[in-house]
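Take a look at this one chain, the form predicted on its own, written out in C-alpha coordinates.
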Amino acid sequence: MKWAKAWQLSDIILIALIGIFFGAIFMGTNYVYDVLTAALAPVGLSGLANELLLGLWCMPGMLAGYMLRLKGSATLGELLAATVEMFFGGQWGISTLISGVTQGFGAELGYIVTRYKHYDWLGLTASALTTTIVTFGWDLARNGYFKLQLWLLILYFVVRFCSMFLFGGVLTRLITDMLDRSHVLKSTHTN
(Lines of atoms letter the chains of each structure in order from A and count residues from 1; the text may use other names and numbers.)
(Lines give C-alpha, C1' and ligand atoms only; values in the text may rest on other atoms or scores of the structure.)
Protein backbone atom coordinates (compact mmCIF):
# COMPACT_ATOMS: atom_id res chain seq x y z
CA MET A 1 0.00 0.00 0.00
CA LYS A 2 1.31 3.38 -0.98
CA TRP A 3 1.01 6.73 0.69
CA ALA A 4 -1.10 9.26 -1.22
CA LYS A 5 0.72 12.58 -1.33
CA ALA A 6 -2.04 15.10 -2.05
CA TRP A 7 -5.50 15.71 -0.66
CA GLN A 8 -8.37 14.99 -3.01
CA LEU A 9 -12.05 15.84 -2.71
CA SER A 10 -12.88 12.23 -1.78
CA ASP A 11 -10.37 12.46 1.11
CA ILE A 12 -11.99 15.63 2.43
CA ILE A 13 -15.44 14.05 2.23
CA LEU A 14 -14.23 10.89 3.99
CA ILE A 15 -12.54 12.78 6.83
CA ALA A 16 -15.65 14.92 7.27
CA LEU A 17 -17.77 11.75 7.51
CA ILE A 18 -15.38 10.31 10.09
CA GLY A 19 -15.66 13.51 12.13
CA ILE A 20 -19.46 13.60 11.98
CA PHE A 21 -19.85 9.88 12.70
CA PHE A 22 -17.52 9.91 15.70
CA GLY A 23 -18.83 13.23 17.01
CA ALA A 24 -22.25 11.57 17.25
CA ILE A 25 -20.75 8.45 18.86
CA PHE A 26 -18.99 10.65 21.42
CA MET A 27 -22.32 12.04 22.60
CA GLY A 28 -23.44 8.54 23.56
CA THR A 29 -20.04 7.72 25.00
CA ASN A 30 -20.33 10.69 27.35
CA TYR A 31 -23.30 9.00 29.05
CA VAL A 32 -21.44 5.69 29.27
CA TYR A 33 -18.53 7.61 30.81
CA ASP A 34 -20.78 9.16 33.46
CA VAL A 35 -22.32 5.80 34.40
CA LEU A 36 -18.93 4.05 34.45
CA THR A 37 -17.44 6.83 36.59
CA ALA A 38 -20.28 6.51 39.10
CA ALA A 39 -19.96 2.72 39.15
CA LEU A 40 -16.21 2.82 39.82
CA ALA A 41 -16.35 5.65 42.39
CA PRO A 42 -17.23 3.45 45.41
CA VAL A 43 -13.98 1.51 44.97
CA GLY A 44 -11.94 4.67 44.43
CA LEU A 45 -11.29 4.05 40.73
CA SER A 46 -13.61 6.57 39.08
CA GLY A 47 -10.70 7.86 36.99
CA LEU A 48 -10.42 4.45 35.36
CA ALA A 49 -13.57 5.24 33.33
CA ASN A 50 -11.55 7.77 31.34
CA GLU A 51 -8.79 5.25 30.70
CA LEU A 52 -11.19 2.55 29.53
CA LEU A 53 -12.98 4.83 27.06
CA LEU A 54 -10.14 7.06 25.87
CA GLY A 55 -9.24 4.70 23.03
CA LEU A 56 -12.71 5.26 21.59
CA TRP A 57 -12.38 9.02 22.00
CA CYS A 58 -9.02 8.91 20.19
CA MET A 59 -10.13 6.51 17.47
CA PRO A 60 -11.11 9.10 14.82
CA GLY A 61 -7.55 10.41 14.62
CA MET A 62 -6.00 6.97 14.37
CA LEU A 63 -8.66 5.83 11.87
CA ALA A 64 -8.29 8.93 9.68
CA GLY A 65 -4.49 8.67 9.70
CA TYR A 66 -4.50 4.98 8.83
CA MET A 67 -7.32 5.18 6.33
CA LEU A 68 -6.33 8.34 4.43
CA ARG A 69 -2.53 8.09 4.70
CA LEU A 70 -2.10 11.81 4.34
CA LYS A 71 0.01 14.09 6.49
CA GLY A 72 -2.19 15.87 9.00
CA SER A 73 -5.18 13.57 8.52
CA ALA A 74 -4.95 12.08 12.02
CA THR A 75 -4.93 15.50 13.67
CA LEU A 76 -7.68 16.84 11.43
CA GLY A 77 -9.88 13.76 11.85
CA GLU A 78 -9.72 13.99 15.63
CA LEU A 79 -10.29 17.75 15.64
CA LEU A 80 -13.33 17.43 13.39
CA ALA A 81 -14.85 14.77 15.64
CA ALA A 82 -14.23 16.97 18.69
CA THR A 83 -15.81 19.94 16.91
CA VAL A 84 -18.92 17.94 16.05
CA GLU A 85 -19.16 16.70 19.65
CA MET A 86 -18.90 20.27 20.90
CA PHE A 87 -21.62 21.51 18.51
CA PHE A 88 -23.87 18.61 19.52
CA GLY A 89 -23.63 19.92 23.09
CA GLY A 90 -20.92 17.71 24.58
CA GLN A 91 -20.47 18.03 28.33
CA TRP A 92 -16.93 19.43 28.11
CA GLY A 93 -17.83 22.37 25.89
CA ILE A 94 -15.12 24.21 24.01
CA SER A 95 -12.36 22.44 25.93
CA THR A 96 -13.23 19.46 23.71
CA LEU A 97 -11.30 21.23 20.93
CA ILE A 98 -8.13 21.28 23.02
CA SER A 99 -8.55 17.58 23.68
CA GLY A 100 -9.17 16.99 19.98
CA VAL A 101 -5.94 18.69 18.97
CA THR A 102 -3.97 16.91 21.71
CA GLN A 103 -5.39 13.49 20.86
CA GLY A 104 -5.05 14.07 17.12
CA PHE A 105 -1.43 15.16 17.47
CA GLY A 106 -0.74 12.04 19.53
CA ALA A 107 -2.13 9.86 16.75
CA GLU A 108 -0.26 11.84 14.08
CA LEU A 109 2.98 11.48 16.02
CA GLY A 110 2.84 7.70 15.57
CA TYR A 111 2.88 8.15 11.82
CA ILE A 112 5.55 10.85 12.04
CA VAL A 113 7.78 8.49 14.07
CA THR A 114 7.36 5.82 11.36
CA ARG A 115 7.98 8.48 8.68
CA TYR A 116 4.53 7.92 7.19
CA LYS A 117 5.79 4.60 5.78
CA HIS A 118 4.17 1.99 8.02
CA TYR A 119 0.48 1.53 7.47
CA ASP A 120 0.52 -1.86 9.13
CA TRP A 121 0.58 -3.16 12.70
CA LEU A 122 3.81 -1.25 13.39
CA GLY A 123 2.18 2.04 12.40
CA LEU A 124 -1.00 1.31 14.33
CA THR A 125 0.95 0.28 17.43
CA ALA A 126 3.18 3.37 17.16
CA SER A 127 0.11 5.56 16.84
CA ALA A 128 -1.56 3.89 19.85
CA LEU A 129 1.62 4.28 21.91
CA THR A 130 2.28 7.93 21.00
CA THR A 131 -1.37 8.80 21.58
CA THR A 132 -1.18 7.13 24.98
CA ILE A 133 2.00 9.03 25.89
CA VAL A 134 0.80 12.44 24.66
CA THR A 135 -2.64 12.18 26.26
CA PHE A 136 -1.22 10.80 29.50
CA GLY A 137 1.21 13.72 29.66
CA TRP A 138 -1.72 16.07 29.10
CA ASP A 139 -3.66 14.41 31.95
CA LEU A 140 -0.63 14.61 34.24
CA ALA A 141 -0.71 18.37 33.85
CA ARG A 142 -4.42 19.10 33.36
CA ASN A 143 -6.13 16.56 35.59
CA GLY A 144 -3.54 16.32 38.34
CA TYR A 145 -2.46 12.75 37.62
CA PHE A 146 0.95 13.61 39.06
CA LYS A 147 -0.71 13.52 42.50
CA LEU A 148 -1.70 9.85 42.12
CA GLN A 149 0.20 6.96 43.65
CA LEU A 150 2.66 5.17 41.38
CA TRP A 151 0.68 1.90 41.19
CA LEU A 152 -2.39 3.85 40.08
CA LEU A 153 -0.41 5.78 37.47
CA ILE A 154 0.94 2.51 36.07
CA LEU A 155 -2.54 0.97 36.06
CA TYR A 156 -4.02 4.00 34.28
CA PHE A 157 -1.22 4.03 31.69
CA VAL A 158 -1.50 0.31 30.91
CA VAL A 159 -5.31 0.43 30.70
CA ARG A 160 -5.10 3.53 28.49
CA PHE A 161 -2.67 1.86 26.12
CA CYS A 162 -4.83 -1.27 25.93
CA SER A 163 -7.86 0.90 25.14
CA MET A 164 -5.89 2.81 22.48
CA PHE A 165 -4.65 -0.39 20.91
CA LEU A 166 -8.08 -2.05 20.94
CA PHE A 167 -9.98 0.89 19.48
CA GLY A 168 -7.25 2.67 17.52
CA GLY A 169 -5.37 -0.44 16.44
CA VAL A 170 -7.56 -3.52 16.19
CA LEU A 171 -10.89 -1.85 15.33
CA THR A 172 -9.23 0.64 12.99
CA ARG A 173 -7.57 -2.23 11.13
CA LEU A 174 -10.82 -4.23 10.94
CA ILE A 175 -12.85 -1.25 9.69
CA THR A 176 -10.22 -0.26 7.15
CA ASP A 177 -9.81 -3.83 5.88
CA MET A 178 -13.58 -4.14 5.40
CA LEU A 179 -13.75 -0.85 3.52
CA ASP A 180 -10.71 -1.83 1.48
CA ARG A 181 -12.31 -5.12 0.44
CA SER A 182 -15.42 -3.21 -0.64
CA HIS A 183 -13.18 -0.90 -2.78
CA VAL A 184 -14.27 2.23 -0.90
CA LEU A 185 -10.63 3.11 -0.26
CA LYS A 186 -9.27 2.48 -3.72
CA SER A 187 -7.76 5.99 -4.06
CA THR A 188 -5.44 5.67 -1.04
CA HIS A 189 -5.01 1.92 -0.67
CA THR A 190 -3.20 0.81 -3.79
CA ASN A 191 -0.70 -2.04 -3.85
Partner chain sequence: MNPSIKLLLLFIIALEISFSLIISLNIALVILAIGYLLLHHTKCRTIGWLLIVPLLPAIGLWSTQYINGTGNKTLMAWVLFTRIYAFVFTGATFTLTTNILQLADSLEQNWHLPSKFAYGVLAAYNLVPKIQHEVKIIRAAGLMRGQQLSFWSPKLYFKAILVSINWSQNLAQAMTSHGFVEDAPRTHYRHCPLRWQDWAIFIVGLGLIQLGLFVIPWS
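Go ahead and give the structure of the form predicted in complex with its partner chain, now that the form predicted on its own is out.
Lone chain follows.
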Protein backbone atom coordinates (compact mmCIF):
# COMPACT_ATOMS: atom_id res chain seq x y z
CA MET A 1 0.00 0.00 0.00
CA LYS A 2 2.49 2.56 -1.13
CA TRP A 3 -0.02 5.32 -1.70
CA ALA A 4 -1.08 5.10 1.93
CA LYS A 5 2.25 6.50 3.08
CA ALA A 6 1.40 9.98 1.88
CA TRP A 7 -1.61 10.17 4.18
CA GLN A 8 -1.22 11.66 7.60
CA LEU A 9 -3.46 10.83 10.51
CA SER A 10 -4.98 14.32 10.52
CA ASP A 11 -5.79 14.06 6.77
CA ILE A 12 -7.64 10.80 7.33
CA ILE A 13 -9.61 12.20 10.25
CA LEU A 14 -10.32 15.35 8.24
CA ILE A 15 -11.88 13.64 5.24
CA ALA A 16 -13.79 11.23 7.47
CA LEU A 17 -15.17 14.20 9.43
CA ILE A 18 -16.10 16.04 6.24
CA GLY A 19 -17.87 12.92 4.99
CA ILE A 20 -19.86 12.64 8.21
CA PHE A 21 -20.66 16.36 8.30
CA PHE A 22 -21.92 16.26 4.73
CA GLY A 23 -23.89 13.10 5.48
CA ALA A 24 -25.52 14.83 8.45
CA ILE A 25 -26.47 17.73 6.17
CA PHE A 26 -27.79 15.43 3.42
CA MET A 27 -30.01 13.60 5.92
CA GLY A 28 -32.06 16.79 5.85
CA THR A 29 -32.69 16.26 2.13
CA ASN A 30 -34.33 12.86 2.58
CA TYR A 31 -37.75 14.46 2.59
CA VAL A 32 -37.07 15.92 -0.88
CA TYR A 33 -36.21 12.45 -2.09
CA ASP A 34 -39.27 10.87 -0.50
CA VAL A 35 -41.69 13.46 -1.84
CA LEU A 36 -40.25 13.33 -5.36
CA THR A 37 -40.16 9.54 -5.42
CA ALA A 38 -43.77 9.29 -4.29
CA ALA A 39 -44.95 11.97 -6.69
CA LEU A 40 -43.18 10.50 -9.71
CA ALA A 41 -43.91 6.82 -9.03
CA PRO A 42 -47.35 6.81 -10.73
CA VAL A 43 -45.76 7.90 -14.04
CA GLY A 44 -42.80 5.59 -13.66
CA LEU A 45 -40.22 8.37 -13.34
CA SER A 46 -39.34 8.12 -9.68
CA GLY A 47 -35.71 7.47 -10.60
CA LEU A 48 -35.51 11.21 -11.28
CA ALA A 49 -35.46 11.87 -7.53
CA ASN A 50 -32.31 9.80 -7.28
CA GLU A 51 -30.80 11.41 -10.39
CA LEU A 52 -31.46 14.93 -9.12
CA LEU A 53 -29.92 14.38 -5.69
CA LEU A 54 -27.12 11.98 -6.56
CA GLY A 55 -24.66 14.82 -7.11
CA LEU A 56 -24.97 15.71 -3.43
CA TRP A 57 -23.99 12.24 -2.33
CA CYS A 58 -21.00 12.25 -4.69
CA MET A 59 -19.82 15.61 -3.38
CA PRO A 60 -17.59 14.36 -0.52
CA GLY A 61 -15.42 12.43 -2.98
CA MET A 62 -15.16 15.17 -5.57
CA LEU A 63 -14.48 17.76 -2.90
CA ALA A 64 -11.87 15.63 -1.11
CA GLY A 65 -10.08 15.11 -4.42
CA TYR A 66 -10.17 18.81 -5.22
CA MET A 67 -9.30 20.03 -1.75
CA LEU A 68 -6.60 17.64 -0.56
CA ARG A 69 -5.00 17.05 -3.96
CA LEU A 70 -3.56 13.71 -2.94
CA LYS A 71 -3.73 10.63 -5.12
CA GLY A 72 -6.65 8.54 -3.97
CA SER A 73 -8.26 11.27 -1.90
CA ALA A 74 -11.49 11.27 -3.93
CA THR A 75 -11.89 7.51 -3.63
CA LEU A 76 -10.96 7.46 0.02
CA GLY A 77 -13.15 10.44 0.86
CA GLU A 78 -16.21 8.79 -0.63
CA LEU A 79 -15.35 5.35 0.76
CA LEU A 80 -14.90 6.64 4.30
CA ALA A 81 -18.16 8.59 4.08
CA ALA A 82 -19.89 5.40 2.89
CA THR A 83 -18.32 3.24 5.63
CA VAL A 84 -19.52 5.57 8.34
CA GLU A 85 -22.92 5.86 6.73
CA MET A 86 -23.22 2.08 6.56
CA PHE A 87 -22.87 1.83 10.33
CA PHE A 88 -24.74 4.95 11.22
CA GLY A 89 -28.39 4.63 10.45
CA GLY A 90 -27.76 3.55 6.87
CA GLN A 91 -30.36 0.94 6.07
CA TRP A 92 -28.81 0.23 2.69
CA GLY A 93 -26.11 -1.91 4.23
CA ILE A 94 -23.38 -3.25 2.01
CA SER A 95 -24.75 -1.64 -1.14
CA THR A 96 -23.80 1.72 0.43
CA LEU A 97 -20.24 0.50 0.38
CA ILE A 98 -20.41 -0.60 -3.25
CA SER A 99 -21.95 2.73 -4.22
CA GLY A 100 -19.22 4.48 -2.23
CA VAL A 101 -16.52 2.66 -4.18
CA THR A 102 -18.07 3.38 -7.58
CA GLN A 103 -18.78 7.01 -6.74
CA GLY A 104 -15.33 7.56 -5.28
CA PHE A 105 -13.58 5.84 -8.14
CA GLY A 106 -15.73 7.74 -10.62
CA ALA A 107 -14.66 11.04 -9.09
CA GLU A 108 -11.04 9.92 -8.92
CA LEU A 109 -11.07 8.99 -12.59
CA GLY A 110 -11.73 12.61 -13.51
CA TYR A 111 -8.58 13.71 -11.70
CA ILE A 112 -6.66 10.76 -13.15
CA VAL A 113 -7.51 11.60 -16.77
CA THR A 114 -6.47 15.19 -16.09
CA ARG A 115 -3.29 13.77 -14.52
CA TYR A 116 -3.85 15.35 -11.11
CA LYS A 117 -2.84 18.67 -12.63
CA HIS A 118 -6.12 20.41 -13.32
CA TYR A 119 -7.55 21.74 -10.10
CA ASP A 120 -9.77 24.06 -12.11
CA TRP A 121 -12.99 23.88 -14.12
CA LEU A 122 -11.50 21.31 -16.48
CA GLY A 123 -10.68 18.91 -13.64
CA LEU A 124 -14.04 19.44 -11.96
CA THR A 125 -15.99 18.96 -15.17
CA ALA A 126 -13.98 15.85 -16.01
CA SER A 127 -14.65 14.51 -12.55
CA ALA A 128 -18.38 15.26 -12.83
CA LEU A 129 -18.46 13.47 -16.16
CA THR A 130 -16.51 10.39 -15.09
CA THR A 131 -18.55 10.11 -11.90
CA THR A 132 -21.71 10.24 -14.00
CA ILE A 133 -20.43 7.59 -16.40
CA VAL A 134 -19.13 5.18 -13.77
CA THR A 135 -22.15 5.41 -11.48
CA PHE A 136 -24.51 5.21 -14.42
CA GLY A 137 -22.76 2.10 -15.68
CA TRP A 138 -23.27 0.55 -12.28
CA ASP A 139 -26.94 1.52 -12.22
CA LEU A 140 -27.48 -0.10 -15.62
CA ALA A 141 -27.11 -3.34 -13.73
CA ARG A 142 -28.07 -2.63 -10.16
CA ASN A 143 -31.14 -0.55 -10.80
CA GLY A 144 -32.05 -2.39 -14.00
CA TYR A 145 -31.55 0.72 -16.13
CA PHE A 146 -30.45 -1.46 -19.08
CA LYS A 147 -34.06 -2.53 -19.50
CA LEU A 148 -35.42 1.02 -19.68
CA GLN A 149 -36.56 2.75 -22.86
CA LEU A 150 -33.83 4.76 -24.55
CA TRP A 151 -35.42 8.21 -24.13
CA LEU A 152 -35.63 7.63 -20.39
CA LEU A 153 -32.04 6.48 -20.20
CA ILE A 154 -30.90 9.62 -21.96
CA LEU A 155 -33.05 11.79 -19.71
CA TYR A 156 -31.66 10.12 -16.58
CA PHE A 157 -28.10 10.45 -17.82
CA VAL A 158 -28.46 14.14 -18.62
CA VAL A 159 -30.16 14.90 -15.31
CA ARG A 160 -27.49 12.95 -13.43
CA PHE A 161 -24.69 14.85 -15.14
CA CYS A 162 -26.38 18.16 -14.35
CA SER A 163 -26.67 17.14 -10.71
CA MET A 164 -23.03 16.05 -10.59
CA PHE A 165 -21.93 19.27 -12.25
CA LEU A 166 -24.04 21.51 -10.02
CA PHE A 167 -23.29 19.90 -6.67
CA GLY A 168 -19.95 18.22 -7.30
CA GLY A 169 -18.64 20.89 -9.65
CA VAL A 170 -20.14 24.31 -9.03
CA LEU A 171 -20.89 23.92 -5.34
CA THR A 172 -17.49 22.30 -4.70
CA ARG A 173 -15.82 25.17 -6.49
CA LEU A 174 -17.74 27.78 -4.46
CA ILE A 175 -16.84 26.02 -1.23
CA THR A 176 -13.15 25.61 -2.07
CA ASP A 177 -12.97 29.22 -3.23
CA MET A 178 -14.14 30.28 0.22
CA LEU A 179 -11.55 27.99 1.77
CA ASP A 180 -8.81 29.47 -0.40
CA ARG A 181 -9.79 33.00 0.48
CA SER A 182 -9.94 32.24 4.19
CA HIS A 183 -6.34 30.94 4.24
CA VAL A 184 -7.28 28.11 6.59
CA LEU A 185 -5.89 25.34 4.42
CA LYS A 186 -2.46 26.90 4.01
CA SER A 187 -1.51 26.17 7.57
CA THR A 188 -2.44 22.52 7.19
CA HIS A 189 -1.41 21.77 3.63
CA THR A 190 1.52 22.84 1.61
CA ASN A 191 0.52 21.42 -1.75
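Under this definition, the rigid core comprises the largest set of C-alpha atoms superposing within 1.5 Å between the forms. Residue numbers count along the first chain shown, from 1. Owing to the predicted nature of the structure, the values given are computational and were not obtained by experimental measurement.
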Once the core is aligned, please say if the CA of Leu174 is shifted by at least 2 angstroms between these two forms. no
